[in-house]
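Taking the form predicted alone, here's one chain by itself in structure tokens.
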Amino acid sequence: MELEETIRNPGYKDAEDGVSAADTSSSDTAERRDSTAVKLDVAADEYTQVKPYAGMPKEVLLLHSSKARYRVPREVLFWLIVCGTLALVAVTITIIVMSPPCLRWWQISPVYQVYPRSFKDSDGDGIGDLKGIKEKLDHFLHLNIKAVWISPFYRSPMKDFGYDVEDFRDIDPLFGNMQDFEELLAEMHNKGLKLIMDFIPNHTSDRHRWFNLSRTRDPHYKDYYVWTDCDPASPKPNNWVSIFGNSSWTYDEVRGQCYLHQFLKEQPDLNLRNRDVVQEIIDLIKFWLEKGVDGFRMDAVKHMLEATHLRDEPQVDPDMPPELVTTEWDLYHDYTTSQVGLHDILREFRAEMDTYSREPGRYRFMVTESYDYEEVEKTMMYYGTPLVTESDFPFNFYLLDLPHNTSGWWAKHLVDLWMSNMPRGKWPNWVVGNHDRSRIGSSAGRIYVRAINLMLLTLPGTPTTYYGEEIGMENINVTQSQIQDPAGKYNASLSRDPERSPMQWNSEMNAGFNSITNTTWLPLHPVYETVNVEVQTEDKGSVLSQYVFLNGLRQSELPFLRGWFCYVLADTNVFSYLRELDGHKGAYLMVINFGKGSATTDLSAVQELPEQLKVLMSTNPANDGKVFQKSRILTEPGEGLVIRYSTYTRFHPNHPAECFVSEKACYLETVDILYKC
């Protein structure tokens, strides 16, 4: 028969016993089935008794893992992990949502103004320069200052010491070259410093290429400046007056018209109603932002636009003969300042700067300069609107008037002039000196320098320090023959040279300003041997040491940067205020005597203050650590006290009309964090 694979022959019989293959197959199958059943039963019996062990087969693992004592802990751990993860995510989101915005670098650090001609001379020509600034960068680190504003160093004929710009894209050889600037900027950034440039959008020098093309009526540049027809014999299209005095108009023989200059005749005003001019300015801003500068101080912004009708401005004294109108104080400047459209242009500048602020840590700062005097509401407009940002803040010049009446009442009035008019939530700032105003040590008096620095560094917002104020420099005396300032050459009483004398670094030749030759562009102050950086660094009770201490306190203690500012008392002599933060136990009380005599201040009516108050720092070092009863706080003329006390009782809830806060936050002491409240 034919055999096939895997096919049995059921008819086959064993030769010996005669058993057929079919019977054998059936018997084997039955045996195998019985054997398997027995083995499975045995295994099942063994699985119920054997404990879990390493390397156990899957069947044993599954058998034990389903038992409650293993299953329940596993499920508990799983849900704990899920809940913990969700809680962590929720806490993270809460912290992000509740955390107040981080303060920017221009809020944390004071701004320090460098007048480059007078800061440090590196080449012996008697004029400060960019390399000189680079040599002294460690001074800013010692002061704990991160923001440095440098007055103009563009190429310029120097008719107004750099504010008459011949080329916005070049450095004047007096100060160095572009490589010097780039090296200075790189070194500043390496040290964590920020550079703020002075920028002049209102006018140029009469040597600028644009002006020369405009006066020849080049088709593209003919309207880059403000021109009008006038009589060459009497070039006065109207009664507008320059800041430096006399008519704002000068006849140009090349063009045969008059051009407008709100400053010197060598500083013709740009026509910012011409869109090409605005774009040129924006391109200049981009040029320096590409270089890496961190911000701009926009100069003389209120003068950027003028009324197109060119009408006479109204006289302050209507009875004054028109020919006697020769100073800016003789007119109401209704047509030459703060014109409609001004803020739109500034917002364009701001928008361009914002495109460069997207990189973390590279925010580009903008501050505007506008002396609006009693018209404070005009100054506040430079903050912008709730929807559109303009400048980060406009310079606050009201404390420059402090010497007019040194008293507690007057100090509070000047502070409140800003705080009560500032838009809600905006950041304040304070200026007590600059290159256009007398040094505070000379105008207010030497005894008030320390007290004014104390107030500057403990008020809310950003303080600005003019070079030398940190050591109490004073004005110099300048004779008629020594006058360098163009304004002083027109009128000696208007000279700004006295507040621009060389920086006093040490007791050596030229006060360390120029250590190469015996030359300085202005005379040194005669007291430089005792009033200088080197001497005061070694003296722990000096003006400089107190400045460093106060600035460190301001930046390290939360109530100063984040907390409430509240008026406590103001009288003939004393101005007192406090700084506190919700949730923070520590608070600070400042008591400053701006009067002419000693004062005893009684604060017993202030229930939120403890009975005893310990002085953390006095501008008179002998009083450091002294303890006063709050009903008898003694101060001498020009003395300021910083008093630290501990309490959770806050002053501001009971005195809302006396208190202000900008970057509001609360402190949670248990976990040491700030949160929105």
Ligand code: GLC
Contents of the next structure:
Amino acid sequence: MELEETIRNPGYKDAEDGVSAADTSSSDTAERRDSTAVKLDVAADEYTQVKPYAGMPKEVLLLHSSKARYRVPREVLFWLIVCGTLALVAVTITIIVMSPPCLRWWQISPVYQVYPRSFKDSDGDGIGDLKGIKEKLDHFLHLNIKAVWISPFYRSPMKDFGYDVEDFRDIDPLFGNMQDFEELLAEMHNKGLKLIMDFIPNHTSDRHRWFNLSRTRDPHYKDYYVWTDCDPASPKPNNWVSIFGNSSWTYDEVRGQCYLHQFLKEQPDLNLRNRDVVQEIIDLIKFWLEKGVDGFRMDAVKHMLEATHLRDEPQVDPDMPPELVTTEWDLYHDYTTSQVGLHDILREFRAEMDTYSREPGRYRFMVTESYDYEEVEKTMMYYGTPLVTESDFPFNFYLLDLPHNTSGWWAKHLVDLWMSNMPRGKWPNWVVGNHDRSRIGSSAGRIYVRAINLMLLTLPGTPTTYYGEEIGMENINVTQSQIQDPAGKYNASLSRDPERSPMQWNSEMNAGFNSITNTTWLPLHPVYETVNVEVQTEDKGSVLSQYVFLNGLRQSELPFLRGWFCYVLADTNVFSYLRELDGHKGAYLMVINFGKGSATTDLSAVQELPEQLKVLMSTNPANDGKVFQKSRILTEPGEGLVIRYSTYTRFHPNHPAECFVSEKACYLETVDILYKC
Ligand code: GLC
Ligand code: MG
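To test you: the structure above is the form predicted alone. What is the structure of the form predicted together with alpha-D-glucopyranose (GLC)?
All chains and molecules follow, beginning with the one already shown.
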């Protein structure tokens, strides 16, 4: 009805037809009769009586529109729009400026280390492979882990199980082929997972093409490795020793000289003082970045350069007869590790990676491996400087020392070693196991496994989980005749086989590691029928279920990813710390008993804590939900508590010396946003 009226409105029609009122004389007469058409030759003031209507000519329109009742609202509207737009722009800029930087994938997710020989065997040869890893990707999704580091799977004679690379551009047939790799990577990316490759810049296999060309003195390759003259009868140009024991020099018949190897004699050290070698490495990095890998774990970086003068290293015990100097621990490694120039090379690698990080959403991550033991400041150098990034973080191996002295204050000491030495604004990380070190469940003791995972997942920064730690796997016993690790063949006590046993997936044949034939490259742990992924997935109180819960909490609760980390207490038994975020009501207190006895912890002096503390989660599921007075928090050895409490009172302003924060942010609860503060 209304629509029809509008259509019949003559003014509207005129306007629609593009016919001006002045032309109506030439229009259809019937229409003219219906029309209340305006005659423009009449003086303008005649129209002052007429109400405005649609389609009125310009002059009439102007006449009306200049009246205050039209002009004022129009101007008000105009300024409202201008001011509104400016305000929007200002708010947008403020939000951008005020927003803390987004956390990256390697900060949000733990890093999970896969040792490919031992993860999942898809073809029944008893050795894990890339297809096997692909079959098990859902395990990472279940754990809520996005970053997966896979130990080397390049073509290799396997003297050091892949850390001796024969061809960096190829996959070892034991693990599959390039197509398997590409399919694995594509499938990982489909599932939102990131792949971190192991990269070995310090050495190659003695079967690498470069080494063969170098030992035959090919003009281009002759200086690709570290060669020096030596006496074939006693090939020790100096007292340097290999990490695996004995001299780090081996005489090569073909070249008639000695070459340096800081690891096995089948792993000659590259000469990274040669620019051509650095360029080769950069080309390899590019090769894998082009394929789409998301990052690298840089192996054994402190060994990359050696002093050219080849002088003897000082003995730790100057009175030791030189012929007894055979192990890493007998010398100060002043000339074979952490040499000047090393960081420049790593920064070059890093700069190359950064060119690939510019692709939106494709940040490429670097972590470095360097055991510097008490020289923690050497490790910190791998963070780079405020102006030049190097690795995103160097692996923090200090928690591997927890078993030396399981106690609350020792745990705090190890944590603090990192926190108080880390350069400002950098991101911490924590490692409790890897393919080179005893499983912490074995060295610390089974009862501490859950507490260690709890600490790992509630400390600030990125946790690293070695395969099997999520189910509390322990070392296997390997008899002398079963030793596989070449380092163990040199010296049984150095064998790393115990921590490399097949992953325990289920209670079936070979724990589901190899379901095709009854063979595995190392024996399974005898308890696999009860300690495995399948059994623990069903059990809500299992090590695995607790891992999943804690990792979920870590990623969903802002105080864990963004908040302050503060020491609350450390004694013989208990290590206690809290996580809080300014403006965020929920805060978390962790109380972990690393000691040998039950503990009653009295936190009544900590005014910032409420009187009553309710356990959100205990490593002993029977204590979930328990309420403690803050003066009497009970824990058993190996028990860890996550206590959630609500308060806006913050601990950190009153205890600045006890607190750290990396990606500082504050929370505005009313609008649920984070801002820089
Ligand atoms: C790193 C690896 C170790 C290997 C060594 C030599 O330390 O983690 O497994 O034997 O480098 O490449
Ligand atoms: Mg070297």
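Note that the structure is a prediction, hence the values are computed from the model and not measured. Throughout, rigid core stands for the largest set of C-alpha atoms superposing within 1.5 Å between the two forms. Numbering follows the first chain given and starts at 1.
- Core-aligned CA deviation for S66 between the two forms: 2 Å or greater.
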